[in-house]
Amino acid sequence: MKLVVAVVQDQDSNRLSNALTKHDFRATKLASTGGFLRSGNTTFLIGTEDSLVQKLLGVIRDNCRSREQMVAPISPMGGNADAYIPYPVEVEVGGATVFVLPIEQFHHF
């Protein structure tokens, strides 16, 4: 058994939800924030079996993709401005940050 965490920024939610329903995989949606651009993530948590991580895998690979976007970087309140860009940049965004983690017990009431 494993389980299996999974990262996905907000635009690639509905869809992974979606397709994980359509392949038989349950999970749990957390909102989540994060990152360089401190923003909105959906982290699902899905058990499964063993013998199935590399489906699960393959249905989160084809439902994120990555993808290049414009971004405003948000101005340092009271920070280091040494680093702050003050114009829009080009940043890879979306794709999905996958843990597999071992289960020692699973239990379902």
The other form holds:
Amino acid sequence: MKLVVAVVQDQDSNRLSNALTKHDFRATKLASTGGFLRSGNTTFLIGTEDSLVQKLLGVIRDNCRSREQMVAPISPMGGNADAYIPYPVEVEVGGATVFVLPIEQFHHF
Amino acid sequence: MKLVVAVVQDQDSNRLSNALTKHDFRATKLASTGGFLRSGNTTFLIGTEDSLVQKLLGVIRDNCRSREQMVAPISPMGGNADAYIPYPVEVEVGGATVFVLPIEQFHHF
Amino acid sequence: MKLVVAVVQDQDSNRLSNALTKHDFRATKLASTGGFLRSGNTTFLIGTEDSLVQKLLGVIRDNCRSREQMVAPISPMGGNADAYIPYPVEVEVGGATVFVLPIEQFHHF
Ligand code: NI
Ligand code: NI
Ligand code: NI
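In place of the form predicted on its own, output the structure of the form predicted in complex with a further copy of the same chain.
Now the complete complex, all chains and molecules, led by this one.
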């Protein structure tokens, strides 16, 4: 058994949840913020057999891969006109940070 | 030292908290959802000496064991009358998923 | 790589966040309660190279060390006058509980 800890952007969280269920992985979700990724993310805890770790990593990668996205310009608010960009810009969204942890014991009561 | 991660249904969370305190275990609680167990659960992080892991697992099992419970019928809402069951049913409640993780270092500042 | 799990009192959480960013550590934060420390704490998940673990522990200790603080008397509310202490008292604040966990795999997608 391994415990896989995956920090995922909120916008990919529901898609990943559904994909995990479809592939018979069971996850616990924790609301989390900041740091590894831009603000608003979800930390998934997923227990899995050693033999399924590669499959699980594939499901996470397929649903959370970092990619470019065009973002429409947002009107400047609160006098921050200096930072206003009046045309769509490409930003990086998504991405996941994943830790695979060894487990000494696993129990289900 | 070990780090024990226990995912517990919300209805057993307070009882487990009290039992851990009574047995001198200190836990940090994280609100979590879905996956390992039905919706609404709490993830406990509990650091403990190797020699106390079995005692800790016993406290978790005693307070969170999966069991059958009779649930009264709920009136159908929102037109979902097809799913209405007009008599009490037995459902499984409780249960805990527990990971015992090795620790390389433990510090208290 | 290691995964460092640090449970920190809320009052030190923002200062630690800023210090981690300044020292190029990236952390995910989870709201947590109780147990290791008095109520209201934040659990930081920080992935780091083995060679930087000691530096990271230093940053956590510098920003979250347990210390004495004078607390002004609070007027008794709700009839709990028996517990009212009419002069400033010294209480222990801060402190962090830190686990350093081994990682088998680390991925960033
Ligand atoms: Ni698939
Ligand atoms: Ni007991
Ligand atoms: Ni410094």
